[in-house]
Amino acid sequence: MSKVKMFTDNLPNIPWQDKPEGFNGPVWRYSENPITGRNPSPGIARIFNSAVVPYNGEFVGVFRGEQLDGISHLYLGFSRDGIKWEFENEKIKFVNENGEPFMPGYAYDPRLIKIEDTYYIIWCTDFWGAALGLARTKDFRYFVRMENPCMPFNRNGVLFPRKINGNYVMLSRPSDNGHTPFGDIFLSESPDLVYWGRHRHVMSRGRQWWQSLKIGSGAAPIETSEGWLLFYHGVVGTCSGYVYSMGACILDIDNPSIVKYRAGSYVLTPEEWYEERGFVPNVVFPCATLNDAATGRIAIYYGAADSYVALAFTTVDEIVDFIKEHNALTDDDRSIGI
């Protein structure tokens, strides 16, 4: 029995292997990473930075797909125990409200959410720049285009998986139309789904080397008893390039912009063959937890290099203590973000 609860479902048959004996860290990863590989499906060269949630028993995800062309789009997989994939060989193929054909023209790093009887896709799609993308389904057959939630340029876009008084709430990163060098984490808040506003800042980046030039929210935050549990990634520039590693802090359950506790050590940074050789080297990117309720166990689902999509896990308890004993809130952590 977890003393921090999750209010999530139970999931029994979450994706699971034991912490390795004598390891240290709070987050340790599946031995048999990667879970995908190269040249995974006719026409995609990488999967990675994909979405992840349970479905009918099993598990359904929305996949980056970096097709041969080099264009990203998005692309379903379907899996029984959340390790092996299946893909289908077409990307999504969205529709507006009128169920008229409207594909972007890219999109990628895609984050999957279930509020209540709807799943939604929020993704960085094409609007005359970067910008955030967002469509539903209930039966991931149909997809339905909804109006893009912000102006370019903005990018690691996240839903809340419930409203917050009375709202729907989404994290994301303003950005620039070029590899952005700087970003926080700031939250919106909309009645419907199309009029975003009360915007407020989040999180700053931190003073620690792992995570100074830029963050962005990672996986949809996890409701819990202590509050909402974030996984994000933490950027450095080196002399080598950008290195992304994973960090983990908990917010404010009714008012999320104030952030309660913040480890100021990553939680995983790029180690492993997979992490540190790919695509694009050194980036460890979380983008998705499955969680069960009854055991406190949480999967993480994390793209590696840009070029695998990687599994790591942890509890809630183990997590949860990692970052209260290394708490390292700034003073814009604690504000409500005005």
The other form holds:
Amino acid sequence: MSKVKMFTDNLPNIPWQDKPEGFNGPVWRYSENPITGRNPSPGIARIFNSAVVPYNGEFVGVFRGEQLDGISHLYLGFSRDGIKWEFENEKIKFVNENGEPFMPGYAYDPRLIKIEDTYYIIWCTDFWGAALGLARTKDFRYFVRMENPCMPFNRNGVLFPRKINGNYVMLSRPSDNGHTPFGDIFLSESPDLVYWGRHRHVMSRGRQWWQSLKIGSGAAPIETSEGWLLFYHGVVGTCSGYVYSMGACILDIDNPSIVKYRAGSYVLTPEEWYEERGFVPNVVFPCATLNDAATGRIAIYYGAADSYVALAFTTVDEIVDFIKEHNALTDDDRSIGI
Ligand code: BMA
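Could you switch over to the form predicted together with beta-D-mannopyranose (BMA), since the one displayed so far is the form predicted alone?
Entire complex below, previous chain first.
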């Protein structure tokens, strides 16, 4: 039993490995990483930055597949164990509310969140510039693309897994039309997933070097007895390019634009070959977690070097202790962000 409670389902078949003897960090990697290889299916060069959920006792995922022409689209994947994945060769076919084809010109960095009985995909799409796309499905066969939740430019959209104070809540990261050398996390509310407002600033890039350039939400927040546990990415600009690490923080349960704790140290940074070497080197980019309330186990799916999907593990007790021990909140984080 964990000390900190996760208000999620039990997931007895969560992919899992115990923390290796002598390992110091709060998040440890799956020993057989990466879990996807290059050219994983016909027409797709690389699969990375992808999101998974439990489904019918097994797992389903929405994967960012970069096609041979360099354009990213979203592909479904299915897995028995959350580790070995079979990908569909055809990209997800989105339709509009009338059932007519409504395909994005490109689609990347999907997050997949179940709210009540519906699964939502939120991703970065083309909308006269990079912006967020949103779609829903109940059966992973029929995907309805909804209104784009915001104007360009925006990336790293993530939905909370339940309504808060009666509204849907989304985190996002306003950006520019390029590689965005700035960026803080904001929050917006909606009664219906169409009209968004009550925008709040959540968290600025940090004083610490690894997150000094920009930050962006990663996985859907996990509801815990300490608040919403959020894994995010923090970026530093070095002489040889951006370096993406994974950070973690806890947001207030009823007012999630208030940050309660924020680790000043990263929880995972590029160190392994598949994180340091690839299409874009030095990228660790979390997009999803699986959570087992009964044991407090958390499996984190992250993109590595824009080339692979990798898996890492922690427990809710371990990560919450780490965040509190390394807490580096600023006054700005503590504020409601109006
Ligand atoms: C960001 C996004 C991510 C990517 C990262 C590193 O701007 O495009 O998809 O992983 O850059 O290239």
